[in-house]
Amino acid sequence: MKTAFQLDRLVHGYWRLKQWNLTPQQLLQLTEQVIELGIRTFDHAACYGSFTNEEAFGQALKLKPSLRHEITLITKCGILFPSQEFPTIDSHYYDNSYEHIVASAERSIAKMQCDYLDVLLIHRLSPCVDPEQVAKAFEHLHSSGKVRYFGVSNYTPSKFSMLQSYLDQPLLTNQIEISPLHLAPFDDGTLDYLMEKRIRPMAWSPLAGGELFNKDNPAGVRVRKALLDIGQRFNETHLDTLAYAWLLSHPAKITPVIGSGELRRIQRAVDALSIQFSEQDWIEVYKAAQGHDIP
């Protein structure tokens, strides 16, 4: 199964909204720099910002409707906890049945205001998934043109496997944790198997939830200098380019989801699409990052 759908390099996230603090005019604003930039797809989930996110950036998208014909949205669902916004809930846990995922991508829809989703994913595996549940709910809301593709979210291989096992058309994505300081997808499995499918994988934390700014990490000090040396040759001093750049140039084609509302930051991201690292310079990198010389 193939899809001639596929994810742009670069994706702006919001999960951390809230902490703009942004009028809607100007998260329209930030939105229309973003697209000039030359980014348009957006990745969201339904409990971002204690499940109001969504609502913030609908209320942007609101006052230029036809914005919404020029951008890709992602959005996730499964994740619940104790919010405001759904005070009946008491625990924190996950749901992945036929009428959560309907009813969460429905409320995307509304709270966004954007008619459909383009993509959605299951933020987390449940170790109890019913995979017909999911296939159920995914069937229903692409044949009513609510979601025109779906992926996953922190899946492992064989549970991406067994999940798509069930279903009529391919999964588009994985967006899972990847940066210079956490290794772990490229080496147990998980890029491998998404090569294999021929997927593009998401990263979600691309900086490591900024440690890698952390002068007290020893990793974090041994990567900056290797992806600092190596700037040199591009003459590119900023660390979070070329963190940027290190990710992109992999052969997985990962897309960074970049977590930052500063036009400055996401400028920088966009700065790593000129920058190819070569393999050599690649394993530097991850040299560092392990702490020892490869085998």
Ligand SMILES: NC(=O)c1ccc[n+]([C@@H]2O[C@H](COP(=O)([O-])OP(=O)(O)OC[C@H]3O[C@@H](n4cnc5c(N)ncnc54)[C@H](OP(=O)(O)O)[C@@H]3O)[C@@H](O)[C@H]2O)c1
Second form
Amino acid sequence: MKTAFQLDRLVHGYWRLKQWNLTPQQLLQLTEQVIELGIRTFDHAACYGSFTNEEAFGQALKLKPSLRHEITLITKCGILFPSQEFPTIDSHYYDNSYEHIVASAERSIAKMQCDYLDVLLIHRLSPCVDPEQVAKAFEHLHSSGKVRYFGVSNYTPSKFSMLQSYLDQPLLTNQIEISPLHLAPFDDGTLDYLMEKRIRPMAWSPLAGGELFNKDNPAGVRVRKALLDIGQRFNETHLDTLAYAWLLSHPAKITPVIGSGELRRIQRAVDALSIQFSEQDWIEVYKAAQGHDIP
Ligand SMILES: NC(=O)c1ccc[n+]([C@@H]2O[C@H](COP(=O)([O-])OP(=O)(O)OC[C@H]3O[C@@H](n4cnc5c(N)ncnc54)[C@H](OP(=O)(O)O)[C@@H]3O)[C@@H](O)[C@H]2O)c1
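Can you swap the form predicted alone for the form predicted in complex with the named molecule?
And the full complex, kicking off with our chain again.
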């Protein structure tokens, strides 16, 4: 089972939107500039900004509704925690029930003023998920035209495969943490599984949430040196460009989700599309990240 829809090579993520401190007009301008760079897919989650970021994006989109048809909107559901937005929720938990998935997707559509979602991801798998409920929710949202495609986030291969076995539609992606400072998916079977199924992974925190730039992080220091050494071959001195290039060069066709709200840094992710690491160079960075040689 495979979908004809292909994820873009780069996605702009909205987790840190509050820190960008933008008015709706400024956010619209940023979104348009990001589109001009060739990035048309935007990653949200119901819970980002304590359940307020989607609404902020909706206010920007309202200023230019025609933009909706130029972009791909991804959002996620299923994580709940106490917030002003939901005062009755008094603990941190996951809700993967039919009712919650449908209500959350409908809320996301209303908040983003976007009519439909291109992709809905289950943000985290509840340890007591009932996959029949997820399947029923996906079926309802799809047949009512509210969501085009579905995926998951932070799933292990066995959980991905288990959920898929209950669904009529193929899952589009698994959005997982991947960066030069988070190598686990390369070694624990997560990427092998997605490659076997020809499914493109999305990489959250591709720059390790900024930790890659932390001069006190020993692995960061090693990775920076390896990336900058290899960068000389490409005349590239920007660490972020080289880190994105390292992820993009992997044959799993990883889609990094860019976390910065600064246009010049988003541009540097786009610059990475023209750099292809050789297998030898790729492994140099992998070895630097591990802090030891390969066997
Ligand atoms: N599915 C999940 O569970 C999950 C979890 C986390 C995130 N996500 C998604 O993934 C997206 C990206 O995650 P992320 O924000 O952690 O990504 P990231 O790119 O790894 O980290 C972004 C952080 O790095 C900083 N940064 C970027 N370039 C820099 C540079 N050249 N020098 C110094 N600092 C730099 C940014 O600061 P500036 O903003 O100042 O540029 C920002 O604080 C999120 O927006 C969200 O959509 C998903």
